[in-house]
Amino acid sequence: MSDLAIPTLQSEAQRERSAIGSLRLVQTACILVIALVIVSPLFMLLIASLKDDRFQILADMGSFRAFWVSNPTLSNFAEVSNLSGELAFGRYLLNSLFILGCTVGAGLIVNSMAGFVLAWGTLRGRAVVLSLVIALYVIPQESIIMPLVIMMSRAGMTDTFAVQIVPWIASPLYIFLFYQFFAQLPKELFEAAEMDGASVFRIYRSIFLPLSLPALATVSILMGIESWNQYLWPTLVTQTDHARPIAVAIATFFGQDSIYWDRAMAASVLMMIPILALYLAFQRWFVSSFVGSAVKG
């Protein structure tokens, strides 16, 4: 090589290498800019929940001062965690935590055993069966709501936790998840198990559900999401504070006349944070699940 092509060649790797570090620079930015655009609501919800003039919460709205408080309190906190009365806001948070814990627990193993009937089991029209359940995902819940409630009315359910529990135990998307997970499972697994003796449900409880640890977490999280976030349908079914949930409490500071928001900021960190635990104490193995999915997809 000759002496005039290695300062050529220095050149060129130098403006490689510029052009790498003016791109992840770029790059980093936008990370910035998103995660900013993500963070500053919740940022702002916390703000404002430590303010305790609602006035002032309504003035800042709009400005950087939404994202400052001067001399933070938690009075509003302290306000709205009563278990009785008027605010009784520990009382559905409580309402919300029974309905989660009940969806979850019952929909994880309600859906888990008609993934694994549907994977490995010698149900007749497996195929079919599973189709049908694929359909009935891409209905809309809002189209069936109507229905459900009158049935819910007919059998004497409303105004109950059952009846903000026992509907959404069972869900076509959660059986097709568990079905696909069990379904990639080594088939020698099953064959062995069932040489030495063992039933279909002692292969379900004993080997495949242990190694579904991934798809459980999975499932918690967003049932425990869907469940959490249920709006519409407990504000049709309740009609008195007994069974409540949180989501559909809050909607009660928005008054006609006024709206207290320094309430319903502290109400809704509150609510924030049990989703949050949820996801925090599955994290590991949802975030596993979709990387897996994701691989092998």
Given for the second form:
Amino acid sequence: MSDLAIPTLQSEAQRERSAIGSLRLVQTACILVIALVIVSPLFMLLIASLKDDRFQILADMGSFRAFWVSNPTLSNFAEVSNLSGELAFGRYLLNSLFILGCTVGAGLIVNSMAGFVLAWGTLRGRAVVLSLVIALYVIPQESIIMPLVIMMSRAGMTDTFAVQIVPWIASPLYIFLFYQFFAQLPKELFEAAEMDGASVFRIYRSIFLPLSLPALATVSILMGIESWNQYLWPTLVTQTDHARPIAVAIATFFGQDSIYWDRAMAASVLMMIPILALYLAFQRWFVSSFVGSAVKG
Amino acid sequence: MTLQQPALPATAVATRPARRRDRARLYQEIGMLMPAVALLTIFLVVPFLLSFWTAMTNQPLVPRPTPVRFIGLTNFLRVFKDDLFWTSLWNVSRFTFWILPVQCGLAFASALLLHQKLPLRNFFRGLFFLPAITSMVVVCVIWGTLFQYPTGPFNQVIGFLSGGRIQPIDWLGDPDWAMFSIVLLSAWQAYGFQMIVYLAGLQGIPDELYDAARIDGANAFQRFWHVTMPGLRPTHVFVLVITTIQAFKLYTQVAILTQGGPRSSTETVVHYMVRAGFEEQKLGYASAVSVILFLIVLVIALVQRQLLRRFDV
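For comparison with the form predicted on its own, provide the form predicted in complex with the partner chain.
Complete assembly follows, chain above in first position.
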């Protein structure tokens, strides 16, 4: 009886509100399911890296023990974070960090300067340079890699840090992102500083660069992820452990007959930490400026 | 990036410029532009042009005493005659066919959900992006264990859910499954980027349009179909094109997990190219493959331009 009475008692607004409420519930449930799919493999990685018994790791997978470790140990991390020895991932980690730092640092300077001149310079042919830069964006890294390896080996640069840094500093995409960011700033900024007699470089360094934190953050994250995750290029240009990055070192696990999953897991977790820190540090700016510049519908 | 050019900002025109200052400014501008131009020329333009030249020679990887000969389009003809090349092209097409709905669909759905005013949505945005910052090598370590045959987690779960009726699947070792397995892990890894792009597209749709639709009595589905979808047209084009281009460059996952196997079922264009160049040491031949890869990417990019123009954006 009362069941039948409810609809008539409910006002239109109430009914809509409860419909929205149940929609919210469904939406939240969907998000939690996606979150589970996204996170559980990463969580399993973390848990597995804390297990000591490398035979047990695979046996634990597929049961709830994949998400639980009864006696966590950092011994895998201690083992792989060495700076010398057979599984000296500490060394590769430092290599990768050095490569990332140099690439991103130089990339921010070089690409932002170019973007600035393209946006505010008076150079004749600026528009042509801009269109060329945009056109170059179409060339995939994969299709220039053959001749580039030859060039680098002729120049005697293989197996160095430089060969992993210098070719990837300048990038059409990042020049364009900086150009786009600078171009949208008000021209009064430039005019006022110019009136005061500031040079172009001065205006760039003291006024525009400090204002471009969102762009700098976005490019740092994108360049950082790109540099950190490079795989094809370093496998082709590094022959020894001297300058080899951690991605290549971890990949060598797969060549072995019996994979040391415990160490592979620990090394993988180590590899995630720096890039995660970079991402968390810049995330706030990253999302907002990526949203601003990625797709101008 | 859609690479639409914002109008060049009008640069201040100095009315009474001192000549010398003009020149100093010019030098400074050149000096600021030079590093990028020089680096792009040496490491992008030159190798790009070289790849066309190398493709038409019999250049080996290791220099030989015999001089390198110009052999015209012979390499291209050889590539086209190689069944393995066509297999690799077919495989990346299959990969694209699967990754587009799986990855873009998941990204679109997540973006729609996270565009709602739900609690903790910024937290989830960050969370969903986590795999995208994870190195593909690490992703391979994780998914390599998930795919273990016959006792890996996936097989355990499937066996449990089906009460043991479904036999364990050799995810990476079965030619019928290997490429699909690569699709799954690739979609998981890269979908965060697409999701952020979709979120950007959703934020670009003005709220007034939704309000107007609501006043006209449009229900939620009608608002989605007549406001959201048209507003996202350029975003859809962008996401689909970027995903397709990425798909045609598929390499790392395959190189680490399957090496193109089993029975060439995961051989890809880039993997084929790298093998030809560095294992078989035929650099000219590999360069021909790289030129073909570039042409494929170029065609996809041109199609994108045409589509965007048609949508008048």
